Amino acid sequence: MKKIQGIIPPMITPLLDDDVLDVEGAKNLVENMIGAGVHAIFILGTTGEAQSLSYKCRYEFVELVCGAVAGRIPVLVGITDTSLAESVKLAEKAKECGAVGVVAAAPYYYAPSQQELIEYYTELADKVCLPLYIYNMPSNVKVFLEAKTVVALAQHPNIVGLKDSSHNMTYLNSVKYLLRDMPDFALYVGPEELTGEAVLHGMDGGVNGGANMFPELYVAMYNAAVAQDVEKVKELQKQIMAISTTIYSVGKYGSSYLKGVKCAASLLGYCNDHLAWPYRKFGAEERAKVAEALKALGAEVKNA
């Protein structure tokens, strides 16, 4: 498979209930993002609220998406578990409703080893039907991947790249020094603060929650980057900090990001804001919070 490379947008999961997905809603997201230029979209991430969404909503919402996208760009689905069995039977039903990779954090309950995470990854790559990159989100799983066993875990031949929400440039540096004679080797920063200085440094691209909302200036950013313009990236980067300030930080919450970007997505026009359990979407006073924090970045508020 070609290495991707771009703005690969963490797909929020629109819902209208509890365990209801809100398909108008997610057919107008893809749409809004493939319009603006997004290289790829990811799906059933940490963005996505994977893990709080039964079984049967997650596989809903990857025909869903799958379906909504239709071949235009390519789709990578989050397969994240506590259990390999399910991760793997996600990761089949992905390639049946045609995504071309799947994304896996490590397992999140008790804290494996670097050792375990060897032989954990070594062994869903061989299982899963379609390449698969590995997720290091420590804030979230209690392990940090290692440098070195990203090294490791990238001689496997369907182990294909790397996403990283560690927020450290040092350790995204070193492993790509580490695999500097594997350019194939994809690698990915998760938070949009960093993605301007990493597609500098030789990063392939940003998983960016901000496109669910913004997808233009997360695209122009990255172009930017790859052009070496770095007067052009000091400029979006403002942009980017402006809502990294504002809408993912309203609130007192772990999920305040997560509150803010599907309250803002609401506030567009574009789906509804409704959580998944154990979270709630934010209320009256917030979400005006967020409605002025919109207007404030030059956008239309829709549903105020």
Given for the second form:
4 protein chains.
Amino acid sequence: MKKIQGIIPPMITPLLDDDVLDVEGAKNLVENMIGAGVHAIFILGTTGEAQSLSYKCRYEFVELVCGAVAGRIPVLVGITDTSLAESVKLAEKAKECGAVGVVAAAPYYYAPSQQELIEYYTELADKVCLPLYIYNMPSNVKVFLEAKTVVALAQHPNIVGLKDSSHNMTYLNSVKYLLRDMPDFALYVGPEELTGEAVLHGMDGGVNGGANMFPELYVAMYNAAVAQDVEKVKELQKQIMAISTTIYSVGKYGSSYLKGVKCAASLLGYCNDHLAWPYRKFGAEERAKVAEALKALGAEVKNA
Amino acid sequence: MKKIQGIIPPMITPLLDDDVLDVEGAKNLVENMIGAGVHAIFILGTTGEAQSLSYKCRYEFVELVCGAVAGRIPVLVGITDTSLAESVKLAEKAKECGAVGVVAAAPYYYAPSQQELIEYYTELADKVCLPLYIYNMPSNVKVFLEAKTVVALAQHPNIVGLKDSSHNMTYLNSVKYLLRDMPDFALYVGPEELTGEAVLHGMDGGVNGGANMFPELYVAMYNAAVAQDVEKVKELQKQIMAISTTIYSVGKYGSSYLKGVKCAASLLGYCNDHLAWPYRKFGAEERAKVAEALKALGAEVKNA
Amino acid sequence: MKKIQGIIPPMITPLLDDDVLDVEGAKNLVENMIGAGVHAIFILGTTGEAQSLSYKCRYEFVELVCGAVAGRIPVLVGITDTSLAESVKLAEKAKECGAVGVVAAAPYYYAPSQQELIEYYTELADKVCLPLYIYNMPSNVKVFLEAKTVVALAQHPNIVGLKDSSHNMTYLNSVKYLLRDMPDFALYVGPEELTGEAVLHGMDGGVNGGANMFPELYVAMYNAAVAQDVEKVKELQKQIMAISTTIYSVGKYGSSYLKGVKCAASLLGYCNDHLAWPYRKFGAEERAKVAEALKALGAEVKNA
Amino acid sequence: MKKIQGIIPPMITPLLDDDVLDVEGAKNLVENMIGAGVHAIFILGTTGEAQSLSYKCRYEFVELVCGAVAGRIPVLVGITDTSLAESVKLAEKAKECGAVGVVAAAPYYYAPSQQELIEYYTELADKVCLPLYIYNMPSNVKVFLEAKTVVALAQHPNIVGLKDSSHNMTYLNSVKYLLRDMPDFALYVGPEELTGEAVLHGMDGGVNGGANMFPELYVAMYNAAVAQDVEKVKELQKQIMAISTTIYSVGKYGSSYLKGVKCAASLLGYCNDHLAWPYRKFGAEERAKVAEALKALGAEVKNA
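Coords for the form predicted in complex with another copy of the chain, given the form predicted on its own:
All chains and molecules follow, beginning with the one already shown.
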């Protein structure tokens, strides 16, 4: 399989109610993202609230999105779980529906050592039926996939890339340097604030939540960085930061990012803004602030 | 329902292989614990590796243990999950099989705020069909159920107690003091090293992993503390610390406790020592150290 | 030297202004504590805001308190520092003024490994001219003095005890068990909420901040615990928790304990409530809440 | 004062023994750095082991370096301290010796809230006699200077810049965006692995430890990034990563960076490699590994 490069939105999971998918909303988002030129779609990640959904709902969403995408671009499916058996089973569903890869952060109830992570991921990569991307997400899973661990795992034939959401660019640069002789191993950066500099430095793309709302902006950033057009990168970076410092900063809890993305997607007319437990959507006051931020960004608010 | 008081072992989940229950081993453990006079059994907790098992396996284990206990003592079932819907569903299975209560730590992928935890637990308590015990387990779930949060949740008619595994006795004493007018709210301490002092200070019991191996010791400690026999408490405390500082300290990773308990249970002849991913059982060298520690404790090693 | 046992208040440093000692206030506190029967006084600890004071001010305070105590009870001096040379120098001042021991938490800018902590404390113990107590204070110094580290350091002839402020009683019980053959090694608990249970289990005393305000209460707790009078311990525990859950909980920051103790000492008429940077004393609203809490505790507020 | 832009090495403090400066070594380093074209020198920072030195030694080092630099380039002095009074005093010494600015991380024994940090830094900026740079160093001081806090503090006329050593480029990009209307406020990145991308994105320079050894490399990186020569940046980045992933990774503790830099400076013939407590220099085996790494980098090892 050719390495995927570019913008891979971590798609939100639109919900009408607890564990009830917003089917039309999901289709709207898929069409908008494909229309904007994103290079792949990643579902059931952190932005997708995968862990908060029932398994039934996760399986339905895999079917729904793979069906909507219909092979136009690659679909990656998050299989992060505390149970290796459940990860393997979800990977089977993903393959059956046409996804081309699976993504797994570390198991997140216990805190395995680096050696235990190597053993765990080796077993997982042996067992899953699709290429596996490993996912460094220390704020949620408590453990950090150290650079040496990534290097060890990159030797496994079925481990094909890393998504890093640590915000620590020293780390990602270290991984890249240590894997300099393995150019086929994909390196993606999670935070959209870092896509420009990561791609300028040779990373393969961004798994950027903001692409649920404004996919064309992140595609433009990717293209500018690949072209080494630093002035364009800096100009687009301002737009990305304008989103990041407003929409993701409403509300007082650590969940502002998730709530902000879903609220904005709703205001832009794509889908419902219901969130899965343990989170609830923004109230009227916070919704008004997100609407205001969207207007300041020049976006058309259809659903205030 | 009368408040449960005493020793409530957090039962290990004996496995023959990945996701394959050791049925005979589980029955042996149940008989040994009931024979020793434990006051209830708690399954699918942290010591039970619940998060590492497939759902199918969790459901089978609820059936197996409830069947083996057959109503002789109360059974509590851990329903900790990142998906509220899955917690509710598992509670239904628990009730159907005859369990009398369910136990839930905070959802553990995201890190909810205290206010979000109150909303989450309120919803969970409304939805589950059995009395709910909340469970403070910050090392695994990242968030701490602050004393004020517990006080708020204790007002819910279906939230009936707290299990605290924080090791922070200032916290547990604070909760007890703040709930001094609610004597029916149960307070259990997780770490067995603290059962003596907790019960001396009026807590309701211990959810002590060591009771998988030596249930009579923890029952004796509970009885001595209830009787305010400080000399006896101090004497038993030495035996408990002798276990804690040897069996749980073999091996170099943070998982020594889990590996040690299962290894010891195997050496004592109760059940297999297979662990669920991401952990693997002790190798021969570590197993020999646990055997040695058991012998030094005066235990009969049947299965070295 | 005979092991010190009992209540050792970690004395606050009364200030009139930034870096200006409240000499009369300090003398009032000393007289009140000695009058209440405390067994020693510990100055320049965390409660004493040592790190926030200039060195000149720290040296003056050693002189002041040692002079005021005048040998009636032992004085211990905190020498915690990031510079070993400064610790040694302050120990010399302490000895010169008549203190009988020094107390040091780990150096707190870098985060040394356990092996580096052993080397550091060994050097410090070799160099200081007074017996050294090591001090486990992980919330402030980032590193935890693991039980095995304490055991290693306890072998040094000039390391004579441990003060533990981790709130983790599993840890303190482990240290006690591992040092069961070294009864002369002193074990003190920092948090006053734990003095009762710690002394019941054989620890040597409490370094309890509340004894700045109500020394007789903590002395009574120590005596009840030594006498193994569990009913009395439980009764006194309620009074201690009433202080802990009110006076230390006013205000919204992590500094409520420090601000609360100084505010209460001022309201009780002992001394000024000025705090050293980076903290400022409570404003009028919070001061009124502390006054209210003191009245509810039956204390006489002289200085509202 | 004109904003300083470029490479500002955080100079190590060469020592012959505990608290004994290596005067010749310091002069060698200064000459080498100035010769290579660095834009300023920063002393008594984290790399300078400031907190581990006695005050006497810190004062001597300010004199020594300011004297050696003799006004050829600006000198910045770290005044990070837990005591505001000591910070102010050290700033006076710095000014007296000719330094042009001071740098302060948050006070690091207690953990102030963001509001308390604003009050603290405001007081400090009012009191110090030189322009103040604030310094985000969460791994050492426990608190993070949040972007909003930096924005608030940037309004103070005597706070002129930020050094960020968090490794979190999302954060630094956020600060830059929020301060887009204050182009005179200086933004420096600590980790040398990030200087290229930071300067490409418009930051003002790097405070890079590796410039103690190879100042010309970091100056070249700064120049390439200012020139937006992405190919050159990527080529130099490989050299920087080759240093970072070898010399800073010898040894098993968190202190490998500090030990590695001093060891390499010694091997290159600049100065002694003695470290201040709580750290000790590398032993023969680790020194050999650093020597090997230096040779692989093409450096001339004079002092193996």
